[in-house]
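In structure tokens, one chain follows: the form predicted alone.
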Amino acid sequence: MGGWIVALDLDTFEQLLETLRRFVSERLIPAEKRVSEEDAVPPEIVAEMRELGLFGLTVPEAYGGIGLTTEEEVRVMFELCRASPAFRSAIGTNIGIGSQGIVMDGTEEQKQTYLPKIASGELVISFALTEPDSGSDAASLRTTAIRDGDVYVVNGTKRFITNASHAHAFTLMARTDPSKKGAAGVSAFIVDRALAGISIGKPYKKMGQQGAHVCDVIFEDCRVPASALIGGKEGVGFKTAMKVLDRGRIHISSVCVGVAERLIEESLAYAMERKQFGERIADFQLVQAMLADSRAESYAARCMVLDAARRRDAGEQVSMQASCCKYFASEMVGRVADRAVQIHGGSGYIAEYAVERFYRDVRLFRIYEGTSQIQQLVIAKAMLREAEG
């Protein structure tokens, strides 16, 4: 399959989706069991993903990427995420939270230096925000970056960092002004993994999403060049992180939709084959009710995600809509996975069937990039601001 780095007119985009559908069906879905058992995406599949341009989906064309709009990105995720979330995770930080801080707020020099390598997949970049004592309360992070001449000296620990074990660089959030509490003292940096003073913890053993790796990243007197400060400005890192997360939340919502649609496919196929009392269980009304609930909810989430994506592409402020999508879609896919196991009965609890694995995989969606409870707070605060004028 050839690369996709071409001007994305409608025909080209439809061709991209068709190529991806084939890739998912022929290469990714058959490899899911192996990925789960080996806790790794096979190198040859990662190489194919590079060749297809998947690492550069959202990097602007000027820097070697495909430059998808938000709507195009979510439509690609609907297709890609019919397969195990581990495959999406392999490219996730490059097209999302790892790269977008540079795309949105980086200097021209930073963009020229990093984005072409991110787009090609030659460089894997992670997003280092969460800490042992700072997850949902991102503004309270403790990692410091203290200016010392033409470098910043970084100290602190980042926790649960996706793709850290094989990252070549990190988009790092650190406190440059410890005298300022909350978001005001936080700055964003691009930190090369090769710098002295960086160590990576062992990958965590997780409930689900085998093949996607998260580790701690420890900075001990790591001397980061001042030129690594994103946009060359101190104190705006938290704003950068929030802009990145707005797009990231729409992205994760589209991942949830893709997974939900796969689970519905699996549930429907099983229900049409499985017989009880001399009939297909698909003909039992209570099973039909579960199928219908899952279809209605996944359709609602798909519509929400497309609407939020189009609004963002039109230049609207979409923080509330992004949180609505993330909250609804991540909770939705949990319910769909639960029904899928129920429809499969005892077989749904057995590792031979994909729904057992997906049931564990989807639990994470309600936690990362802002828990469901954080999304509720974001939505409610936006409603209050609107009402108060």
The other form holds:
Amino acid sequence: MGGWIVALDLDTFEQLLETLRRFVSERLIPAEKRVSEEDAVPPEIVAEMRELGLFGLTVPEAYGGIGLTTEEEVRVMFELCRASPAFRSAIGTNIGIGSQGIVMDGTEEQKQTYLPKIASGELVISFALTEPDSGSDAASLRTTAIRDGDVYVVNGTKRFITNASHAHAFTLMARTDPSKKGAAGVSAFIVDRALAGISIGKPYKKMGQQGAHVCDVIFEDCRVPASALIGGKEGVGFKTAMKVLDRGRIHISSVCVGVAERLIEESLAYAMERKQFGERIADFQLVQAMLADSRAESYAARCMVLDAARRRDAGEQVSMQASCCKYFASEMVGRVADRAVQIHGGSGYIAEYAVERFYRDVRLFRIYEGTSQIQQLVIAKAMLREAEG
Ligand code: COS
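Please give the corresponding structure for the form predicted in complex with coenzyme a persulfide, as opposed to the form predicted alone shown earlier.
Okay, now the whole complex, with that chain kicking things off.
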């Protein structure tokens, strides 16, 4: 691991944020248009992200990463996500849903085999949970992993898997016990892409977030060594996935805050420059109301995300708070993007302006890593559980 992120005393962490701020302004934002047009993050930028240590932000130091706390991670994301979400996506599965199952529940051997390469960015890892018939109802997944001697034979299709087209490994959730219908029959594996019996679909054409790729992953009689079972335990893979998503949802919420801050910056700059009726539109109270609503909501989301992150770092169970954050922050950035387009007027609908692209990009935040409706369910279920004692 190269670069400047070594030990995270306060000064070093502030330095990290400062370096990142510069990287975002000088390298990422100027490359946004190109990323969108070419539907790819340029390899030289991926290489720079690797150099900076960004692929290893959340991997513990003992395995070659930087081992950020959740709070530090979200503060890094607030900065990074002032640039197109496609850049975040390039590192997103390595620092989040792809790696965290191994970090949380992997055996020592699994950690030593995978985490150093994940942290350096040498190995890209994706998270394979969703299927054609299993989205929000994740526990109904049908992909099977049937034990046969010292291997599991995997069959099934995973859908909309982020970074699958360039992944070297997958954190895969599959049913090891088909006689059990729900969560109890599901196990988690680390599957190497190089194994026979894995094919990757063509990247889907999406509404936004060009430069981030999602594909189907098809397993046909793929023989996965038994040693790939995460933690060496069957039947707990759904729980691993849910724990990973708890952290993932806080992460996505911080992404939403970063993007909202950028949209506010763009809106304010435009409103201060654009003149109508002989005045800057920023001086009109109806425009000010939109700016103020966006600032207040983004600030609220930032506070929520920091609180949830700190609670997680203190060892609290934060599923409910993670869902509150994901629900509020993703809906918030949708409203902020909508106002940003409105403040830009006709120009907001034109691809020359960043807000047109961000408006499309942010729509996904209300959907992936659990829709807003799933977050509402998780929150309400927790409320009922608490009230019922
Ligand atoms: N942490 C640890 N364990 C958890 C957990 C969490 N956050 N959430 C659930 N579990 C456990 C439960 O305790 C339960 O275990 P027991 O049977 O031992 O009690 C088990 O997992 C099943 O939980 P539950 O009955 O609540 O599961 P449901 O089938 O009702 O599903 C939802 C729960 C809907 C919340 C889940 O399916 C979900 O999050 N769906 C959305 C999936 C998603 O985000 N997809 C995005 C794809 S990844 S980009």
